[in-house]
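Given as structure tokens, the chain that follows is alone and in the form predicted alone.
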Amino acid sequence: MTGSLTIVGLGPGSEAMVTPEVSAALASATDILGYAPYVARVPPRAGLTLHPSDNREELARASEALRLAADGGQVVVVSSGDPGVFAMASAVFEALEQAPQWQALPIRVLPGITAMLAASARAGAPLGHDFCAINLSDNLKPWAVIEKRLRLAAEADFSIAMYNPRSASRPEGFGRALATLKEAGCGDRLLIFARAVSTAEEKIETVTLNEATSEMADMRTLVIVGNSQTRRVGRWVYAPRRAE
């Protein structure tokens, strides 16, 4: 096979946060596939075909990428952040599992700066000790699973990075997540609302869970819940390196 498939992360928004390795892959691509707003971040050029699609077409997009690569294309699938964190890498391998005829294709996964790392850096070091990441979207898992994972993460005293907190189609979900954490005894914990990090619309706000409201987040917001020892130093927030 002469084609190849590369799965890349474009970082949180700023071109400065796209890695040189990813930039090189984009420069040599013949086809780029991804959710339309992410594909729009790639400048058009001669010899490049852009394939934007809807955000709920991950498996169809992955299958098309495999087909184009099998036909000889230098194909790149783009995600925001890191492609392996709630993004397209898993979808591509799920499609590949169902298509053994393409399993000999050369495939690379190139990392990117995911939202929780960009948000943590802007805030200080809230992920400086043990932490976990939970996707609050219930498109691919039931809400009961999300609530269970939130409760257990709170019980284990993890800092929690919450992705996809509040969409127009399910505005009530984030409020339920906040209520679950309050019921778990996290009312005094610090929450960082990091919206559109590294873009012109960037906004960082830190409050306690008891002060937080669901309207403070949208789908461009990454929310970090501190652990029980997370504290402020001036405008910075950090998790101590030692657990008590």
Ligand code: SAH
The other form holds:
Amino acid sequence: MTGSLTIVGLGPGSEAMVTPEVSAALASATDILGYAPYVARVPPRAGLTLHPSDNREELARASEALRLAADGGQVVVVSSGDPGVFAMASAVFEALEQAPQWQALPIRVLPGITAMLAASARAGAPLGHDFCAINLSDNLKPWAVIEKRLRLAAEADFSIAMYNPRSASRPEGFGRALATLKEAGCGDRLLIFARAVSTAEEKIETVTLNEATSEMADMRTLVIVGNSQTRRVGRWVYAPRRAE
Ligand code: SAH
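Next up, the form predicted together with ligand SAH. The previous block was the form predicted alone.
Below is the whole assembly, all chains and molecules, this chain first.
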């Protein structure tokens, strides 16, 4: 049988947020590769080999997936959320660029519900007007780039979804991001801290930037910074459809 490579998003955590086409790809897989906590979300069964790996090993994992598919496997690479958002799809295409002999393989990318959409839905409609998304990890880009993008996004009055706000290995970055936004005059803006959305540990908290502290976020948190018009209505937060 001809091998194939499918790169899927498992959504933010809840089974109910895995799309039917992703479930079908998992059901017919021979090999599943991904960061160990995501691979652990796939139940083991006969005929399926699980290949969990560490994070920071994305490129090696992507090359291994291509190799297994070239050997005839029905290979699925899993990411959380959507595979194209700060996740494995780009790593696979980077690996493919380095290995043109595999470019004829059947490759599919199946979308998933990314964390900012799940978080936004819980809060109300904070992404209802123009917005952008930024990864706060400086593993693969200099901190100066992050700061510049935050400053300009604030100036352009985008709502901003911040992924990977804070980790044990990068405890300082998120505090610096908050300081950058304050310097850009965003102190009164609403911030939504959405942690572990759609899991049993889910917690949603909304405060102003001036009230926010860096300890409010960890690696399971998605932070949405409102734009200058973002407001509360009852227990909800939304961005009006019009800009002033
Ligand atoms: N591909 C993923 C993002 C990977 S980066 C996606 O599309 O969602 C990992 C970051 O995503 C985390 O640090 C956190 O900011 C966010 N994230 C992932 N799952 C989440 C969840 N259930 N709740 C809140 N944030 C989440």
